[in-house]
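Listed next as structure tokens is one chain, alone, in the form predicted alone.
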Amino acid sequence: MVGFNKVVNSYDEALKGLKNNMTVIVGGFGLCGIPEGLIARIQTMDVSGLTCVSNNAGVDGFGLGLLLESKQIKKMIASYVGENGLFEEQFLTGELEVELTPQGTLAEKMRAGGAGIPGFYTATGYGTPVAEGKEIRSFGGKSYVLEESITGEFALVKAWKADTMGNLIFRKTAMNFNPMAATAGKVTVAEVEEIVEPGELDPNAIHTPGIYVNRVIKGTFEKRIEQLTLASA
């Protein structure tokens, strides 16, 4: 990686500096738009005690579910448990700390963190366990919950295309949490399907400017479908 060229050629280089007890923000929604190769590489690394921030924790044996299997995650900050039985088991036995956060609030926590905003007020969660222990204020006669923003030592995202300078384009619903996650990491690594030269991407089509991205690696993706429903014949 030289100058403005942010392309790295190995997952070791992409994840250089990842250590025990770090906070890792991971893009994706279920299995859609997840950085598959980066997650799989972490499973082979000697790191543990991670706090992972993601919409959910994948499924058993895939996505962040791999890191649950290897017990490298000590805390999940997520919106739901989803289809991951091991996630549920580790939570119920107290082996895994879980902070459930409303989905829109979680997205805004990432976005605010990336924008340098330490916290914000939202009506979501007021009057529920989500608001317990948090500051409540009234604006215009309506109650709001103070939520703190989120940042991490690393952010791992998946994009469709990138140029060598780290500008990213996401494809359709695979965009999901990725743009917000990309802004919230001190080191942001993008695993992408295609890398092109600067100037080949339409500037108006870029979703995440390269200033937020530190490393880019070309990946190979299985793109597993979490739930497949077929029409009856």
Given for the second form:
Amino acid sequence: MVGFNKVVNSYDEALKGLKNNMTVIVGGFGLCGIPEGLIARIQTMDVSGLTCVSNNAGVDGFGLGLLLESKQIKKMIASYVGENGLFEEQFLTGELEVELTPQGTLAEKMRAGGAGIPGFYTATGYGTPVAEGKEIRSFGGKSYVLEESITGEFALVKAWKADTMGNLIFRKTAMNFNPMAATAGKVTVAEVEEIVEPGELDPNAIHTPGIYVNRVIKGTFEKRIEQLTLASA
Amino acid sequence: MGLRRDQLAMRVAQELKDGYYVNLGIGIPTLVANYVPDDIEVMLQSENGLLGMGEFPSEENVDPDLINAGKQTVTAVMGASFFSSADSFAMIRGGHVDLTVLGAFEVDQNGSIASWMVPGKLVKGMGGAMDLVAGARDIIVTMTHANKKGESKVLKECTLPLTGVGCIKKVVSDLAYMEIHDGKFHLFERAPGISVEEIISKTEGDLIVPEYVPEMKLGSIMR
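Now that the form predicted alone has been shown, please provide the structure of the form predicted together with the partner chain.
To see the whole picture, the full complex is given below, headed by that same chain.
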């Protein structure tokens, strides 16, 4: 009996079932709170044609930038991709398909997807290129755009602590998209800094209940900083 | 010479009110945090999931798990909270953020803003800007009045793809402080040393100019 023990001991097990052309939702904001080891592991797998849904696309040589390097990503759904030179190159040559999505809409698409809500109306993007071809509806005299939710075959998230049952706690702004991403994957894999026994995490403090999480793996994290800014002395 | 970057931030800071929750965009808007008047308290919201953003950290306090929306390392103030991106944008879209300050390429007399896309140039993405302009109760745009060729960025109608429609109420440019209502720009203040004639000549949109246009006061709010 495995019961509710979600812990896996290898990245092979963690990513078992990931195949060509799947949609993978990836948590993180910039390089903060990204599942570093899971992404790096995909680069070594014979998997391509992925649609990646993530706020950003990493940087050259780190995070999702690795999978751009290896040309395993076919389509990127993101809100901001300015930090990645390879991205620019592949986008301009038409190798990479890009769906730019407002950041709040992206978060809500994941949240709604995970909650079984197929679409929602939002004022964001009305009258802009984002709304082109989408249904517009008026509520109380204000115009709203119909946005469809997102789910993925896989969701890869990064948490601070997990218990073996997959309950997750995030740390500071490394939370970002991870809780929504966790709900939106058919298979959700959490790469975490520390795994503890059930009962060691305060149930009051759980951010993501274990029901959303299928696999937990303990990772090691570089936590690269994108913009080191210090107080002037 | 119009306002410098730090002076733009100083002027914007005069619009802050005690008890405001404020989201500051990347670039000049970020500098506004340096000029919050001493006699008021504001809480800064960073859309990656932080309410109560503090100053940049000292070297020993750098934490890779604590960044702002510009991906810079920051600190959290006493009373701060962390939350998910969905919660963050619920604050923004739900109208709970009192004031948003952001930059723009163009703004027009109907309050529309273009700030994220120049056709033919590489598009990096809108980030949270579309959500912020659609949701905040009050929005200040800070920008240069004209581009490097001297062409007005204060227009009858934006020419670039929009970020939001009919949402901007206040503009602090390097030349003037203006408000937008009834489909027109209204001139309230001019930058030190800048003539009303220059502002008129660099404003393509309809501009209502009162008989007397006072000069901005900048020095008094310096810390």
